[in-house]
Partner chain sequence: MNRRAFIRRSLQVAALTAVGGLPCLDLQALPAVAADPPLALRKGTDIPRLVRETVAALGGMRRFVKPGETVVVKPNIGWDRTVEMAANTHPEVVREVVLLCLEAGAGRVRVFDRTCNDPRRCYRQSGIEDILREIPDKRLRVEHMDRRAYHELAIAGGVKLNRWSFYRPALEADRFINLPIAKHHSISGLTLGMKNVMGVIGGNRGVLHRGIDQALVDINQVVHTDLTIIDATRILVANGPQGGRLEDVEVRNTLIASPDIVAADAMGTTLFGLQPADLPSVVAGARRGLGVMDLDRVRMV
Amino acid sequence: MNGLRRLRIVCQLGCLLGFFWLFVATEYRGLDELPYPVSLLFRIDPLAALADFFAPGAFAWRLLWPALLVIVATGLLGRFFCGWICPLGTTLDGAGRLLKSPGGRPRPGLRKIKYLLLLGLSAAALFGVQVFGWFDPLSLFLRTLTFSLYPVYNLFANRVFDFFYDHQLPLISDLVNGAYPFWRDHLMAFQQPVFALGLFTALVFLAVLLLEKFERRFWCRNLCPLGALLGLCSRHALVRREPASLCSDCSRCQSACRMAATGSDGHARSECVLCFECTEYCPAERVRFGFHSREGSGQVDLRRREVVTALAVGALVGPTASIAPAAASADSYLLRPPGAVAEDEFLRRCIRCGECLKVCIGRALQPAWLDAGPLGLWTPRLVARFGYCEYNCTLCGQVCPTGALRPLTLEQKHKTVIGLAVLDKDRCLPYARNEECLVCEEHCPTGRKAIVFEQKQVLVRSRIKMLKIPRVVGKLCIGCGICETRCPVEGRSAIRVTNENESRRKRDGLAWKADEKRPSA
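Output only this chain's structure, taking the form predicted alone.
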């Protein structure tokens, strides 16, 4: 193994371990502050920067300037990000070894799919529909960890510790029990994560891994839009391979290259991920990389008709989807996290990474399926029956890498309205059964209670008694959802939070003037 290849492997493993460390560190550990969230990785993600570029408003220079540095470095060096940094690429390399991925000759017909996908997604984003996050390899990897693998890991770890706590095995139990405090405080979730789309997300990721059975790095070669973007940037990279074409007495590069970057048409710089394996398996040791060669091809094999078709499809999808009824209007229970920008901008900024869901300490956030519209897949929504938005927590805004959730101070959070709680008098115990219940009022966290009681005389078994009847004070309710979470009525809660009056929406004259009337916390 030569020095460059060894250095590349060390870099890949280091980046993957660093990614895992950031992921585990992005967890509530008793403080409302995350100094090193895993969303730092998205700041070097050019696809996230492209999504932000097409979103309404100014480009988030402060957050995403590192992604521009990656683009510049790619223009000089080539697709080093795919071969040296990308955690999904490293995982696919490992999966390829396990699955014994076959090599293969370059297949331009499949390879161009990723470019057409990138063009279609960009055209759709230009016309108002942003779904880069569905295909972004960093989002795909992080989403799978958050929704599927991390919950399973926590469940397994908890059961292992429970087993050794319940069964005192000589020596082993003492070691495991002694390790538990460190594991709990640094390597496990604050509480067991539970997500609705865990199985679906895992199946999508498994499908990406199984593509390795057909070809090495099938995803990277043929489907990854981030790889396509970096490939376009690296067309004129200065680091080039020599020789840039197949040798007349050997064509091993054609079948052995993990990216099929070298074929009868020469070496394609836009496909090479600088793994440097060809410098090692070349039997004559002819292959070199350097800044000196002028040979090689940076061309992307796309026909004009294909480019126009991809752009047209994307341009058609954008306006067609944007004229559909807004999901938030059709579903009054579609709640977004605090700090979310207006729904249209939110969908165009959210990159579906799932980080806000991971750090939610009230377990209120769930990934949306079709309930947020066909374009809202994997976006965060607050399901108050499952959990509530903690009154003194601002973590979700801290980890959002694209500004879909604005970071809030605690004072701003206390004044931010997610929605409005509404009582269902057919299910609420005092209304429906003349039974006393104080739960929603007791848990209401606002400075002045947003749920108050009114005394009322009721007739119970031929006797008159005084009963406390709950009432929601609209101008004080912030829609945190704890009343819905704690409601003792089985099944659907007797008090539910709707998205009425949310701070991010423009209000008409009938809505509450919450910002004007809301008292300070």
Contents of the next structure:
Amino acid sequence: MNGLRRLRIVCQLGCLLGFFWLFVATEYRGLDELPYPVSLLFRIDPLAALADFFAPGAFAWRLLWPALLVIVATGLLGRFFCGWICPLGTTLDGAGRLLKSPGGRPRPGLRKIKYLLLLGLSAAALFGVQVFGWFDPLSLFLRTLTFSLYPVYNLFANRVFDFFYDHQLPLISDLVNGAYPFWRDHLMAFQQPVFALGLFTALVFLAVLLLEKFERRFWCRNLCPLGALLGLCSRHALVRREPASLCSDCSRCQSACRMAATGSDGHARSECVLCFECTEYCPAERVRFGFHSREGSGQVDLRRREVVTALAVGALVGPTASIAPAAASADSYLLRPPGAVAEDEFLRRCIRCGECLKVCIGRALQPAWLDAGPLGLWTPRLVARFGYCEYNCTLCGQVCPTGALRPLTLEQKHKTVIGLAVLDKDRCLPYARNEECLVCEEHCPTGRKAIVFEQKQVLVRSRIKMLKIPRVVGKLCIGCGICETRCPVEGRSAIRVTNENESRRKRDGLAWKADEKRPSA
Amino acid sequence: MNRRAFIRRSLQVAALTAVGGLPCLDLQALPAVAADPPLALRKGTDIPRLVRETVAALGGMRRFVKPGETVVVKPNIGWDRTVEMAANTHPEVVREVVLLCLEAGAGRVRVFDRTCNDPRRCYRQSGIEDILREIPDKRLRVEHMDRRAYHELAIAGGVKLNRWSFYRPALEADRFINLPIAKHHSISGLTLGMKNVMGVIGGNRGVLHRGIDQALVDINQVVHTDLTIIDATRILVANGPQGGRLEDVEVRNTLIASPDIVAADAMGTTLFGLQPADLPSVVAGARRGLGVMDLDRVRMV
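Alright, leaving the form predicted alone aside, put up the form predicted together with its partner chain.
The complete assembly is shown below, putting the previous chain first.
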């Protein structure tokens, strides 16, 4: 194994481990501000930058400047990101080994799909529909970790720990039980994560892995829109391969290259991920990479008709998807995390990466299926019956890599209205059954409580009884949802948070303004 | 043994046999309520001194903690609130009580609470985790609740509850020291010692709020408190139990301590200008023999 190739493998594994570590660090561990840039993976993601670029409002320079560096570096060096850094690429390399990807001649016709996909997605984004995140390999990787693999790992680890806890085996149990607090505090989620789309997300990921059965790096070669973007950027890259075409006496490169970058039409710079494997398997040791050669092609083999079709389809997706009524108005229980920008802009900025869902301390956020509109798949929604928004926590805004969730100071957070709690008087115990219960009032976190009670005389079995009856004070409620989470009524809560009154909604002059309506909490 | 005693004993044996198949706490084994329980009330601004004086008035911590025993110190860490908001027990009170236990020779001191907000945030924000981490003693453990250690028990003689899940380490400890903070609470009126014990039970605690007074007595009959120290260095007089506004906090520089949890709570009501009879859980506790609520029958020390 030569030096460059070894360096590449070390870099791949190092990045993978690094991203795993940042992933595990995406959790509250005693500090209000996360000490690490846990969403680094997306801040270096050019596709996230592209999505953000098309969104209304200013480009999030503060967050996404590293992605532009990656683009510049790609322009100079080539598609090194795919071969050296991308965690999905590394995973697929590993999967390819396990699944024994076949060699043989590639199907170059498939390769253009990724460019057409990129063009279509871009046209759609320009016309108001941004779903880069569905296909972004980094989003795919991280949300699979968040929604599926990490919950499974936690469940499994907990089962193991529980076994040794419940069955006192001499020596082993003491050891395992002794390790449990450390493991729980540093290597596991504090509470078992549970996500609605865990299985679906895992199946998508599994499908991408299984494509390795057909070709090595099938996803990266043929489907990945990020690869396409980086490929386009690297057309004039300075690092070039020599020889740039197949040698007449040997065509090993044609079948052995993981990206099928070298074929009868030469070495395609926009496909080469600089893995440097060819420098090794070349029997004559002819292959060199360097800045010297002027040969080679950077061309991307696309027909004009295909390009026009992809752009047109993309542009039409926007208006077509907008035929349906807006999900937020159809579903008054559709809540977004605090700090979310207005729904339209939110959908166009969110790249469905799952970072906010990972970090949410109260397990309040769930990935949406089709319940947030057809384009809302995998976007975060706050489901207050599962968990609530912790009053003094600002983590989701800190991890969002695209500004779909704005970072909030604690003071801003206390005034940010996610929604409005509404009592269901047919279920609420004091109203419906004359029973005493004020759990919602007890947990309401605002300084002046947004849930108050009034004493009323009620007649219970012909005896007069004083009963405390809860009432929501609309001007004080921030919609954190703890009342809905804690409501002791079984099944659907007797108090539910609607998206009425949320801060991010554009309002007419008559309505409350979120900033004015609460003095100091 | 006269006839009446014979019948009573027979019934007790029969009842115990009947529930023998269940994992059941023998409520008959509760120590009899002392006729005139001692109670100490002290004031002072120097919290460590205040704690020491109050406990010394009751005869010192060695009266409650014997060498080698496992002690659970159970403060209120329920809310994600800072010290001055008076939603959690004052960290200095907790530290001093822990130090007293360690000095008395406790084999192990465990501090925990089942919080209402996120446990990690509550432990930190209350200041309790940080202040206890500074004590360099291996016998002390500040720990989060272990979800596996809850244990469902039948409550023989329970009025409101006949089964509930309890936190085993709290039951298994040799001594249970209860460190509530005195607060306003809109459901139970006030939250004092008996209410604080809700921090070592499992289950959906929300449903207990229907008929909470008898439920509190049921729970307190299972979890026996050896010493209650009510932290009234500052109290929350409105918007309890979690507060959040300094306007609702009153500084009182007071501690109340007694081995009798009902007596301690009864005295606690006077902090808020109430009588013991105004707090239904105190009345229910006294009626069911958990302790003494009549402050004239309490021996002030």
